[in-house]
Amino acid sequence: MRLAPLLLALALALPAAANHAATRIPDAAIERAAQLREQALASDLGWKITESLTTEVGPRLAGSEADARAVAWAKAKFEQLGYDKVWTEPVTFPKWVRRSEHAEVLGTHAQSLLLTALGGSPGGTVEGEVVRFADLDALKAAPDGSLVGKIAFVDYRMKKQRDGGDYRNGGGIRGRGPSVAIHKGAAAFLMRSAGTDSSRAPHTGNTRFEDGLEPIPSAALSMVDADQLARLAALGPTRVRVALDCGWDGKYTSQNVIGEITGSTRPDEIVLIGGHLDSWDHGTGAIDDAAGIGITMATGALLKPLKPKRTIRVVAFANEEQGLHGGFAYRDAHAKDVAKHVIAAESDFGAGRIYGFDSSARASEKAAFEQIAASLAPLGIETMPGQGDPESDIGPLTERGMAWAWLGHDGTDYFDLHHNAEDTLDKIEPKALAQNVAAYAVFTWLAAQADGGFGSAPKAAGATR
């Protein structure tokens, strides 16, 4: 065979990936990103949106009357900001309600304790002796049946970390602790709140019970009250009464609220950003996650006059807090369009300054990854390959093959406020929020203008990345 036909045959036999052209971002887009960065830093639009949601709606517990008002607010805000398309998609989930909660120490040292029911906890009143455990492993090590008629108390103190990494322990206790306590025979479950503050504001959050177990009243103590209960338990047997009025109340249908800036030349290709619209009910859900809504809604509005090539889709996800219901609903509605979702990023870790950038495309699209990283660097953002992951609601679709980016917030103080009454607007620093908007605007713009994709491709359900 002559050389030319042989080379042609080899080329045809190679996988399509071998002919893949590296994704690049045009110089003009890079130059525009520098201007956009400064414009966003000077803008207070992200702050105004966040202020509007936390003031006009306040706390937004999934399934509550405020949930419906939040959906109406989001639709109106997208329209006010000039988005080209605005629509909703239904999200149905079990409705959990909180009515009242109380605890008190009984006997010689009688006094009240401040706590809050964990989401998913049943109601009920339990009196029993408290048995303290230093962490979840200590509770697991207790003999089965050893806590019959007693109240398990896991007293793990979370550590402050920039990436919030110790939440895997604090949040893990909240999620798995009640089921472990049931296996040990406990009548109720208490824990030191999954937080890093030193206040009397207890932190709520969702828990789950293993199939086949009869749920027990489960609650989190404030840090101060956890300290107090630990001291009392050290003095000798301590009895506590826990009274929770909460539980499941049928089903509720909320909405994912979606706004789009239509792409000028590639309207069928989507850069997805967003945050979650719901919050817990004690504070006003400012850092979790009104800030994420403000950051991403502002990003789309700032990009609209630039006529991005690709469509910018901003999603205000429903009921993230009680099990990523909005994220799973979005996945189910759009799984067939994974390849159209060029890349996604979600803001759901507060409003601290963004310090790190990572992406699933760091290796496959190295040149474009480095171009975006260079444009983010003037904002004090480091390239941190292998450090990030997709946040919350975009996770279900990334598992089906959608490419993702991570813009990592400084979470050193995030768990001082997470899921408690202190999560209010005054805790957000406006300049830090503007830096967040600048980072999202730069990333989203460059992703929309890139020549080539970032690796999104359909993947079978259950496959791993």
Second form
Number of protein chains: 2
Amino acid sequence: MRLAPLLLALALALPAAANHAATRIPDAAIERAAQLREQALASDLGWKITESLTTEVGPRLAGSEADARAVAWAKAKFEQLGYDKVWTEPVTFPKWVRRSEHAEVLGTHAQSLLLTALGGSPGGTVEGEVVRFADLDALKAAPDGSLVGKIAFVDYRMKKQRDGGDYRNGGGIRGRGPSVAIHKGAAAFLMRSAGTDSSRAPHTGNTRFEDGLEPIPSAALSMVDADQLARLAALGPTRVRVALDCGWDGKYTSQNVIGEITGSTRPDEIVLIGGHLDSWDHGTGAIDDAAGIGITMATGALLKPLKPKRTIRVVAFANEEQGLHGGFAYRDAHAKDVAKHVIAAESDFGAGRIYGFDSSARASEKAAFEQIAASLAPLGIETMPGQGDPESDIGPLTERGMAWAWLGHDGTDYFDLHHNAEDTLDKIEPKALAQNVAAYAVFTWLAAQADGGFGSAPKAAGATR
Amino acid sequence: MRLAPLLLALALALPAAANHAATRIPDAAIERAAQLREQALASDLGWKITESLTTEVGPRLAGSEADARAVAWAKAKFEQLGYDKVWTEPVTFPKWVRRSEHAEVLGTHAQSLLLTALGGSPGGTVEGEVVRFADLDALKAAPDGSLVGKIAFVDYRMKKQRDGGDYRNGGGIRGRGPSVAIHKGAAAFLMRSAGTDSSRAPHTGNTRFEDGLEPIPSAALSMVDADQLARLAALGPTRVRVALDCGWDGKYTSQNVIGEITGSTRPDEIVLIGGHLDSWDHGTGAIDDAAGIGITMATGALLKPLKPKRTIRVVAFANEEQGLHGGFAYRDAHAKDVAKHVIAAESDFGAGRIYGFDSSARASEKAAFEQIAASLAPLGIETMPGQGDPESDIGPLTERGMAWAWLGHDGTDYFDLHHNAEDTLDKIEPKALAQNVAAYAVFTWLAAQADGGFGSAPKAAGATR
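Any chance you could show the form predicted together with another copy of the chain after that form predicted alone?
Next comes the full complex, this chain leading.
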């Protein structure tokens, strides 16, 4: 997941459209939604799909051998679930590989440290004295050249929050920290993992180096190892060896895998939901994002017998983790069809209970927005105007004018598990996952049955890749 | 820690001695104990020592380079704390080394599994179909020869208990499972870790092969990886590759490190307390057993200004983990001095709050036992006759007649962390550790001031190494 699109998305939120009949959801659809909600709460289909992906495919780093198995799994699963159409669309990206990673304190306090290379890091072995910084601003304040031959260590501890908002800081350090460290002359970059746990499992995730800089080995320490390195550095000068074997290795073409339940009366109008199929490599990507795949695949399957008016399109996006590659490919392939995408919602923030609902259409289609909100309320979901965003892969097409909805998961524990080895099936609460499916099923059904749209309309390309 | 000595120790508990004056603790000592208790609760000395060992030495596998650093650390720490005498006594044992360990599911569900070699396992690479057994009895029930070319997988899930009692099953599988598997023809042995967590950190620990058997690679899967392997095995035949690089590598001589506060009026009578200095290699051995070192070293230091009548001897035992080597060496060096050891207590069950008190002397010295129990009660400690044992390293000398006391830690969470990478300082609650120190300080002080002994008397060697 990423939260970066939030501000952008809010800035792009569509103004209330003038001169059109207000969208309304028929009473019969509202009544049917109540039954659907209870049916979904009692169903373990979302769990079964999530279990299948995390067990049978396991970790599925974009570009790895498991990426292709995940694509095959998704096609087969859509077919097995009775989707009317199943196809794939190519997504090409540079392939990054992780081979090994080690670090150790040298000298009188010799000991190993557990860390993991950041996605996009080059390999290399560096020995140097560690210089600790409390946060990214402290690193930025270091004089240029002051870290020559040294290892920068940014020791920011992310705060636990329901909306995961402090990922702005944690993820920001991961994304920009290495480049800042290079400007200061550092030979390697270490950070406390962008996480909220207290474990030995370091959190990986993508970084990017500014153009023109020579990339340096960049890695995240587990929370416990960051504690340990901070204590050691406080005792006196501390030298560390960081040895990463990883890096770019050509290009790879994966696939967005798409399944549709064809609309009974408006087959050309699409309600899009989805999650991303890839994961990082340490865990089995249960909360990030097998759960999103399970929730949305189950939603389509639960809706099929109801013969929704509009087409339900479920997209299992390729390679979200290394830069929304699947989302950009989908945008490029479907940019001309923005108006056909009536509304979209993505589940890419775990499997905590959904607590909030928002949409780009909250102002322009207030009545329908409130109808959906009322049907979600029995699930403990509040309307939270201005709090939502289109999450990850659907972001690129929302920037071109596609309406979006947000069904916000409780992310209090999300960053305990995000991108680390602990992101596994056992961490998902089956009842919470069923609540997630119920929320998606209710939303998707009502959006498919609505008389009128939610404001999707093509916009000129603004912020691009 | 080990619980195995419990039944033996109870069987050996000394009968009520006849014809001696009952041991009593003077009122002034009881009053002083109340002040000491409050002083210890307010002190962070136990924490500081524990932090120092886990930070400055880190993991300290017996026989590793860090073993020697731990010995040097302990000597220096005793001296820094003002102990009157500090010395070492040699402990020689076979050295076991871990170099690398990997496992992976082969075929259509290819993925890595996190595991760790059991101490004493040979190295080797084995590929074979996994055969799952629910517990050790199920493995025992397999026909001899039925596992030829296969990998035995014992999938027993330890129960969380305050007294850690289900370690009998978990530890039993670890100790005896590999030999049982060899009898059935297995090429390798896997087990669900003897732990109670739900993490990716596998738990190591010692195993032993029966004489005459050809050892096979033997390892423990993390709890999550055991879940995964069980799910995969339920889907159909599952082949796994296990690759361990580890094994025996000559002999090593470490040291028991001993510090004494010399008794003011009975210097030849010893109250012995201690913990073990070594740890397994994945974590920094915070609960197992830096805490025991911190608790008992702090106890001696807190008692020194009180000029206890008897000598307080604190022992940091070498290589407990691989077979009580320090405890046996101590017994062999001091077997002739059993009677001088008035009573002993070891802290080797973590740093949870101490909830129970017991002693081999509870019947023979009922009055003094009850005096100590009354002084411990304000710490929330109950008298639990028949529930205690002499824990680990002091076991060999208690079997020769040394009286023991048991200050039982709440071990509910102990097996979440025991022998895995998560056994680190942050998992210790400072206030609980201070309570531990208070309990040890009160007990040790009262035992040192008692008029009369606790029943230590030489016994013929019974159960030996």
